[in-house]
Amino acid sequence: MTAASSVVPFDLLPVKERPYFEHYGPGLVVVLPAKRPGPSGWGEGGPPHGGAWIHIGEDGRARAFSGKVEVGQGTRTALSLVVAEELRLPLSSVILTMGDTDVCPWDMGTFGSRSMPDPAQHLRTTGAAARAVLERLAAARLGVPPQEIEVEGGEARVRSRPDGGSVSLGELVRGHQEVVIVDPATTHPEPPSSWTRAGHPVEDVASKEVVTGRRRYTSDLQLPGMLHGKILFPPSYGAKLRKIDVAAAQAIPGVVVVREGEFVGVVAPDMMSARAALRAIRAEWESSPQPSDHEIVEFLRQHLAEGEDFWDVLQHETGNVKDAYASAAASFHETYTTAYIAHSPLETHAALAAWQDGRVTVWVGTQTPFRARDALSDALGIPPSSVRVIVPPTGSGFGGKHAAELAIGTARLAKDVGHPVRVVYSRQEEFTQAYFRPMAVIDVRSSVGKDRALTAWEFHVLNAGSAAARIPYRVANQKIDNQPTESPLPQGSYRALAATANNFARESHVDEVAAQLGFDPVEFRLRHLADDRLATVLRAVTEHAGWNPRPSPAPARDGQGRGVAVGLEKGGRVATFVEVEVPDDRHLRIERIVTGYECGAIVHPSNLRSQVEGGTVMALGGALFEAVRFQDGRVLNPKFSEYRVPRFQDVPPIEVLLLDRKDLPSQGGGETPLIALAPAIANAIFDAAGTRLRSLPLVPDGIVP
């Protein structure tokens, strides 16, 4: 390691507002500088997606810091494990702070399954650098060369002196106020093949808090003098406020009405009074015509978005598809659609804001705390240094907690009334004021040659996005593009986002081609797959499931069917096998699901298994029955009694195969395991009943058409 062990001025560190050691006491601080936002909007001057730092204190504990957040996906334990691994500490001696903009390194946000490839790697590098410094300090203390020192179990000891010659890490750093800047190019973490802590089953660090109810989520937080707020929202998307009367609301004891331009909110001593005050406001709105969910496909086709402001544009072309079609033995053309769906988090959006001496602290369940800090700074007209965002434990996000509007509104209410204010969305507000997973319309055209191999592939995506739009199969002539459109509903990130829609269309179409040609679906895929890792996962799953090669649909037509699908996204490879029954009454029954997943070296096996299982259950909803119904800019099913999510009775036996590749970098597991389920179910329905379904949800009423 080439980094010098010398005191570094604090203004070179990402923490600028207050001296670091005043927070955590003397010790050793090792910093991998964060890649900060530059003029282009992306980071400059360091690794992407933030940095990391670790403080070794006089108590011998390692306090690690990451700008990522924990919203139920289990990364707190996984990231703590890699620190424990590099510093040879028990997991209980690692304290990880996440998502606090005052004390954590800048980070772009928690999305895209980046927690393993980015902060895990950054913390590994920082931990390795910290261990090297500790070895050097111990060598000087014990009078031996650094290579004679090993760090293990909270102490540094001389390898050649098994019965003596050691010093605790706390004693080693006592009185130090030293900051080391890491050079990642010359710092090498332990290879996964040598892991003794990471990669092995451990209990989640927060499991006892969760099961005993001691964990305090954002919506549970209390502060002295705290009041409760509600925000006035329009009755339909795009509606404009024309007239308002707040007299009745202000007449309720203890209620304060806050209005700043278009923003209107109420604050009250308790939630019941806040709700009553909101209902008492008389507002007149002007609405504009909006399409319904029955008209949405044609609307999207007619309202293409123009300009260069859309980041998710893909145009990929190889070969010559026109010539390939001209010489094809057969060609196929179908359209596939997916509905808008809601995130439906267990904990609705919540925020708590408090002001002190012109500085605001906002506790909010957000996946992008630094983006929220900057948005608060802009909206409130104060510098970023006057804003602190803290992300408490959050009851899931699924990509739905990126926006900062709630944090801004809560901060405005708190500033106006001079007290801390907490705002928690009702379930109906969650359904109507959050954004949705985008609707998708996907046109697919393909052709095969005389040898029945794919010769051309056209994949035209409307609105969904480009994730997983590229094909993992060998096809010489390809034309793939994603066209953004105008959307009548607010839309944004969602777990696996466009990958679910694009994978559904592609894997359904590949299955259709295989059926038309009389191929076994697995054989046809293996014949064309260009990715050996994906082929390995497919073979593992079908072998485990007991796949018997034959073409689809099932020749007996006895209502029993099986389907398979694969996917490649975010560095992970997934294959899913499904068995279904479609009896004479046409009520679909899913009998069995087998999912295989490979994402490089596995850091936290039990959590990864839970991620795959949980993702499978979530994907069942979007595959079978979840859909936002809307008309004239209003959501028609904004409650769980009307918006169908998976229930216990919907979940069949789920078998998970994890393929651990210690020779490959660790990738995320929160998204990719979802993307093969919907096409596998659709393909199994076709195998069982001969009915090809090309729109998600497949069976909103549970009945196969």
Second form
Amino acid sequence: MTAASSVVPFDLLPVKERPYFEHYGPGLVVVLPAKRPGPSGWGEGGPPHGGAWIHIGEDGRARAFSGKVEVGQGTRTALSLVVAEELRLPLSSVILTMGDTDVCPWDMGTFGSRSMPDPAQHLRTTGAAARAVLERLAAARLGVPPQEIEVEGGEARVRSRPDGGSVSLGELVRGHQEVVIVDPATTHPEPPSSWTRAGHPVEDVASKEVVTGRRRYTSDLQLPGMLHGKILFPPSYGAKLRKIDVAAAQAIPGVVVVREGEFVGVVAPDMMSARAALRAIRAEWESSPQPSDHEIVEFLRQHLAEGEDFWDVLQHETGNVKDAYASAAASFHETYTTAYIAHSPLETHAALAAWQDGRVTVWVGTQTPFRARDALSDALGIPPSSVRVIVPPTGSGFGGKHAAELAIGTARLAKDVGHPVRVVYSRQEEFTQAYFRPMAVIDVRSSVGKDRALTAWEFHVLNAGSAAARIPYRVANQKIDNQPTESPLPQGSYRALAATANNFARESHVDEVAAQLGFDPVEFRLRHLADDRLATVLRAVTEHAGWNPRPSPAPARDGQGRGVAVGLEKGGRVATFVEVEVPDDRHLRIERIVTGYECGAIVHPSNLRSQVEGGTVMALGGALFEAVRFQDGRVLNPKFSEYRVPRFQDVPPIEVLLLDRKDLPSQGGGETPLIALAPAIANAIFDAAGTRLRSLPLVPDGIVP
Amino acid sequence: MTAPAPASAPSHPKGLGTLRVNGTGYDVPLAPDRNLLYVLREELGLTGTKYGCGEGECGACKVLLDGVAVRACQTSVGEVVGHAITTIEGLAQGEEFHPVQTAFVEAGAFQCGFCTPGMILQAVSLLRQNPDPSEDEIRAALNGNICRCGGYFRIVAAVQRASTLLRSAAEAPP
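Since we've got the form predicted on its own here, give me the form predicted in complex with its partner chain too.
Everything in the complex follows now, all chains and molecules, and the chain you saw is the first one.
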């Protein structure tokens, strides 16, 4: 390996100049070219990407590379599987490097459920091209035409000669140093209908490391000479540092206080001293008035954010809603809200930075390593090629690990003290210094005609974002918009964030209209659904659940109720059925959940099932009881003892139905399975008790009002 | 750039107490501000035991103390001198997994894996006290362990499977 100072990340070099063979030895390298951002957004064929590459070495193993990261969503195994499929290798012969900015293709980040539609497809194409090259090499070696060659199990053999005429892949590429560029137009990956590895349940590739405690997350890493850092944070959102006295901190043996403008941090030989040093700093803060949680809805209504900084603006209009209201048989108007909630990943934010010859390497649990590289480059005043970001296995993210502040702070500390430095957030820092899922206020107005079909749909979203704001039902007159607002708390990405809020509002409101008109909620949805795939999922779920058609609320008044909701987002279709009991003491009991999900051809079925189950559990927290409480810019419940997350005893039986559509492109499954749960519960509560709840969380203290 | 490696057990000056961890004795200072989690991770390099909350709410730091699961973040080092401590690194016998580990692999009972060591050790502790727990008993015993990925069903299934494996091993003729 060349000296650190002369290393240039692969993605910043032309394809033919990348030192593939210096890094990984002789062999065959197959490269899918990058797709740069178009002049206006993503353009055809999905978002920009850095391409893909696969190296087949003399050991017969395939090294594949992806800029995506593994935060628990199972992408490492799923991407390895598609490479194994195309090259017809055992899974153990595929080595996948993820989230290392020196050697991986550029990637925008691990968010938006893009790993199956993007890198999985890129690696399929690259793998298929690599297999074609191997077939050609084997044909030349064995003296037959390429179509006579079959690659299977690490060997290339002649189809017509079962008892001879074979060569191992390692032998085939021995001494090669060939880089082949893929032409995606002429490369055809194996269709899902003939998959023999992908599409079948497999064990996660990290299983053995995980159950033995050998797997090393960022917070577990150590380097020789490593010191421990802490960063000084304001006690409330927006507070400004006015005065600081670091003498007592500096007096602790081995402690160095680092100050660079607004940034203040400490470094110590061990974590205990670093914590003590942080506590010893005397800081005076000036806070500005901030709204509190009880006045937040009014605050958001009065603080609309203007300007063009907000990319997530949606303005959609068809027909004329005003005319529709004028001729409506009935119209409806309600407001729905969702609270700020915290990702609270079990591994708190962690980073480790080390400098060598003016180049910094940062190991950090981030979902956006290349964006972090750029942010580090900007903040530290060094070129991107002087920054390497490596993402070790990360103890979950859920959209909460996009920011680069910790990576930057850690790199500053390491530079200042001339030693590697590691910083790990405490749980309280995780709750107070991360960002939250945005609070949302959604006003919905609708009308129906004399035939009791929807004629108008107005959907005004404040602050949630635009995902899933559009309606999957046929309505002639629509006005849908998303208006960003100022936020009294830092907010950002969260697993299925806007889709959860918007789906809650829409699926609750549709249920209310159905009930007002005396329709069975399933029948009302099926009458309006414009998407056949979604209707198929809804039918599958209600059939499985044993749906008994009748309008809500339940006439029996025995406290039993059931509800349903659907959702269409990020290419996935979900329907969720919930059965609840609201007994006389009003303590909500969820008896049963059935979630059906369809996202095209399923790549890694056991993992998809796990994602749907886990996503349902996560969604249960936000639906029932999770909420960040805050006052004057301070988070009031920054601990697991005060911020309730779902536990074993909170979770009802969940049945998962996966609809495998091998004829359709694979889409993600980490987010969309969450979005129908909250409205299905709200609808079931209405069915059981006649009480309509329009705010998430629905029952913070477990009791139906 | 060398890749980070786990710290090896540092040599302490003849200390105030010997911790017996996974069958090995370690001399460590018994300062009251050092809890067992800190000593295991930072001083002995046994990073399989995780920090999740520091207030005993999440269970990521559970270890076995004489076979019973305890929260290392709520345990002072002085309390455990002379007792047998088992961390996740010491659960397998060489290359042979404990049945709970095997069951977690077979059931695919993890996503990010960060809660897994604490879950496994809590499950081992439960099955030692109650070899054939009901589903409700499993949920009650594991309720102090948080899995943010929501893998609770598979963990319950893994504990049920481990219970079967352990009991069939116990019934097998020697």
